[in-house]
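One chain comes next, on its own, written out as structure tokens in the form predicted alone.
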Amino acid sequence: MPETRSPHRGADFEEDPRYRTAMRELGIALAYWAAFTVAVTATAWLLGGGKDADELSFVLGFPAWFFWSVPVTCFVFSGIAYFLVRRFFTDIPLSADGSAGEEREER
């Protein structure tokens, strides 16, 4: 089995702070999509799940449960998506050094 561990980490490594933040995005992101996908998926199988045709209700043209697990519940998830990434997520450099930047495109 081919060695994984990489030949540069030992006691001497230190660690991106970047790798922090960025793992603390993911589990959010991660969270999120979790949220989402159990709130579209419990929305129609609660309004829609084991009806018969002609017990369903229909919200401008749509069936009820459609309407309510798709359109809307993804624009209140838009708006979730919205605040999490204005309170927790950072903008941060993706150059090797950490450098913002600007030095390119100044050129």
Contents of the next structure:
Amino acid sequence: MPETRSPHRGADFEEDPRYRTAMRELGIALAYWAAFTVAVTATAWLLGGGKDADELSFVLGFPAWFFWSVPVTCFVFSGIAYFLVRRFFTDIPLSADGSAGEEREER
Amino acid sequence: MRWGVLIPILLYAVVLLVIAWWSYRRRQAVAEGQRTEHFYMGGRSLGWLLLMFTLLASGASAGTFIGGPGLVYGEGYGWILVSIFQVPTAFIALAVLGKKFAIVGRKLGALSIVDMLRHRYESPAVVIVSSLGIVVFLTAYMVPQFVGGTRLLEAATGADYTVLLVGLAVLIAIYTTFGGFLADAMSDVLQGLIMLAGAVVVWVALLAAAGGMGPVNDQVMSTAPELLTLPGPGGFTPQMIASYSLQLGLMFGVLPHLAVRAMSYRDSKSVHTAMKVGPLVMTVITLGFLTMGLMARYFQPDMEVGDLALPTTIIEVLPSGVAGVLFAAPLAAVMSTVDAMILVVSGTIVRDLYVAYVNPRVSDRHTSLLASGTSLALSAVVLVLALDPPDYLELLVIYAIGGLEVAFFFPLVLGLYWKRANALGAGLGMAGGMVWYTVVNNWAPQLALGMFPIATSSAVALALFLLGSYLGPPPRREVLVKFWGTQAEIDRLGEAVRPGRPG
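We have the form predicted alone; now please give the form predicted in complex with its partner chain.
Complete assembly follows, chain above in first position.
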């Protein structure tokens, strides 16, 4: 993202532009967490909530509600995490003054 | 005594000691003035493999490997459902604290989250309350870890509980005291790999021995059908399920021993790779070990202590050499969590309390020695506490985790990303959240509103945080510059701000 290098004057001092990148990534993570929570809870409850054991159907040896809400959802969201980082997370230097390259052992 | 099981475990202990010796040598080579940082931070040099495994291994504690399967054994599939909220934890922790945490940590030379809070809120009250919170809660958290690890070894080897406990404590003490953060992180990789392999191998072996999930389910269906249902014996209603996600997913990463790892990686490439791979690895480990809790029901239908179901099953079903290698996995989980915590608690006592308030003029060399000594003493304290073991492991662990999460989440996250956050808000939020959490847990469970206690506690903590922040004065300009300004602006503030790092 090109915006990371442009200096930004919010208050009466020059703000570090890298923090805006961090802020955006915080937003993505919160959305991801909310989506994961809803997906797991909803799938489990809609498929299995309040059912007796003899009403359950099974997939690959697991109760269906469990199969869809746990292994399947986990693998799907592992994939989503991979995609999110690849697509939306920005490589930035982490050193104090923002210069790249001297990141390893400073001395 | 089963020597076939014991010998692989002893070999594993020797490998850990070699790692500790190697990192000790490395620390001796580090220049005066940076030894303490090296002991607690490893020189901020973690690559993605170290970062990912150190987060996963330090996070996945006895809860996942001993208490967890034990609860699955007793309460069924519902417990696996809520436990998988730890799958995205590494991803979320690294993005929520984020690169800002790593950058500010470098700018200010912060070595712990208490350091961070001190710079952000400039309030001795906040620093002291959070330090004491870390010391008390994390020490409490370490006890069930020790107990769990020892119980497991007891079931596995047939040796005496006390002897094993002392052996385990001495091993942990030695490699944490001499190796410091780097030995910790390196052994985490080894331990993480063992856990990953263990999760897959034991799972397949047990499943093959049982003849598939079908016979397991038939067995459960005929003896305890409620284990297959939702809400089931654990009482997992939708709001209860979702509130577990708050504790195990979103807020988990601010735990002091994990947050410190979110400052110590080398560059943004490392953190990205760790975030891409982390959820998948955690999925395999969590699912593997927890479904085994259910399989244990097939092999051991009537165990009284659920925690012992899985170890007993492994011993009976697998050949002893293989079992010994696999026991290293849960043992590894315990040890990697405990060593991380010992470092954090010792750092809090030495740097955040002693050096900050009692004797600020102490030299780096002396601090480094003090750090080692405190780590040793802590192991001894936990050892003594663990001699009288409690019954249901996981609940204790969760109690300690929740208290710390409620205390630290808002001060850290809002402090990093919200300029208005101030000391009054942080203080009120921390104190109010912890008090509420304790009350709900001990005396007034109805205040949890049918959810896990952390849900209403967080709401109270957040409300008080916002209230305090708007009532109190906004942070000083210097604080805003330190947390939002460029390095040039920070340098302009003058020497008073920059911590005394030579060179």
